[in-house]
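Just one chain is shown here, as structure tokens, and it is the form predicted alone.
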Amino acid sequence: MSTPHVLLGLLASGTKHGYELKRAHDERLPQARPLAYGQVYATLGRLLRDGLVTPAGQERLAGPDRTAYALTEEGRTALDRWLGTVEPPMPHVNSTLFAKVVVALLAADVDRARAYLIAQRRAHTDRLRELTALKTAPSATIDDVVAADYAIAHLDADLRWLHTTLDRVADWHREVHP
């Protein structure tokens, strides 16, 4: 995820400061690891020294000062240049998952190696079951939903693919340990 042109993203609708561009991410993108502030106002020093987003006032509530930020016609024209790029499909297969299920193929015994698999499918079918729950829950967001989908998409292809490999387990591990 790029940190720096989601807060560009956030601030296209008007000027917010690091506590409400951090609140409106995690209630943007549920299913996405939470900003902490630090990597909030860090990214903002990026930017503002950059050029793409600009002070725009300062408020005092019940604390510190607090500098609310706008985005520069520079800021709206890097964001738009991103909305604008196709992201391409991963190259490489870069995955814990992936890497974890080949090591116990390679390391671990037949029996041990199908039991993590059938272990890992488990998590990821209760992880579908909260899921689903989340996205049809009567209070869920379009955000929640979208989110939701997203992950759900992920982890059924992750499912697909563990079973396709639970499948090969005896084969691979005969070419493997011959």
The other form holds:
Amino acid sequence: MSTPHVLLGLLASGTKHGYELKRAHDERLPQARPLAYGQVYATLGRLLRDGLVTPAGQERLAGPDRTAYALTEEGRTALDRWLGTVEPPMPHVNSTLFAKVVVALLAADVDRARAYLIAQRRAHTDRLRELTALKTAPSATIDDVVAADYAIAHLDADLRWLHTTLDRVADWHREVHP
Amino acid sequence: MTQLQARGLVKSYGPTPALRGVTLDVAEGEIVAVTGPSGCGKSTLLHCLAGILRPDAGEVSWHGHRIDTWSEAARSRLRRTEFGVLFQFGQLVAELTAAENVALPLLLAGTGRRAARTAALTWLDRFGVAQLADVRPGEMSGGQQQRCATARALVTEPRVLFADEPTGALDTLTGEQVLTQLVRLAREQRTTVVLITHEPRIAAYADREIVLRDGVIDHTGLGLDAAPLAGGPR
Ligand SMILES: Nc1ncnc2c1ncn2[C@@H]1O[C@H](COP(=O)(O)OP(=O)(O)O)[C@@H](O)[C@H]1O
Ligand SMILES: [Mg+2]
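Please give the other form, namely the form predicted in complex with the partner chain, since only the form predicted alone has been shown so far.
Below: every chain and molecule of the assembly, starting with the one above.
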């Protein structure tokens, strides 16, 4: 995920302090990894340097930095460009799931690969159930549902791959050790 | 408490084995998903549990009483009073309106016309299709038909709902809406659900998942202890 662009997007609706940005981020992307303050200020620093945001007033308060930031013309253009760009559809297969199966077959044996696949399948299934409960709860907001849907679709795809790979590994094993 | 129990179920269709020894306990109020690839025996298991089919060997018990040995009439009465069944394609009666379809199981159970109609309207409303009460299935979308069929399966407030791929013919969003409502109502009424599906994301609505493979429970599946790996693939 591109944190700089997400922050630009959050500033599009009006100026915000670093603290407000962190809160808005965690609220709007409820299933994302929460942003650390350090990361917010570091990112704002870079956006400021590149002229994409500008300071917009400071509260006269003791303590932490209370500078509010606003989107600049360049910032809005950068945000538009990002929103208009299609993400490359999986240019590399660099999932750890996939790498572990290959390495298990390479460094150990088919039983090791199966053990891993079965354990991973169980973990995926548990998480799928958790997210399904979350999104079907009467209290779920549209943000919760959309975030859960995204995770569910990806876990579902992983699960299909895990099932197929388990079958493939078993078939392959049978061929090699009839 | 165990409500429904299968012990060593075996069932073949002529030379084709469908179940090869399935043992399973279902607790009252539990929602159990039965998953596995096409042809692994899911529907056959459901038919045996629901007393529609008699197994060739093994036992099916309902609250501790063997039902597989009961006469067809006795099993049919059990199905009418305690069970609800829902299939992939709603299987509504084409000549009847939505309300008449939903009222049907109540009428068969001896409920009066007026009370049956009132209950039917309530259940259609719970599935968001009250406006279709006087419409016939032929004029409904697949999703609307399945909502009516789900209402019909639940209208008698059964102790167990057997659902065989209930969302298999629906698009993702419609399937999700039907299932969410089905699960919500089942939990409210403490109705046990045996949910058959080949889709992990549908199985995720259940409390527990049983994986069938070639007519037996796959113990490398979920919610069950993995079989020892040392022997290699079975
Ligand atoms: N009425 C039938 N006559 C003959 N074979 C059947 C019949 N019903 C199911 N089978 C066979 O029994 C096996 C299990 O089928 P089924 O229980 O429908 O599996 P699933 O629901 O998992 O797809 C399959 O090989 C299927 O072809
Ligand atoms: Mg089937």
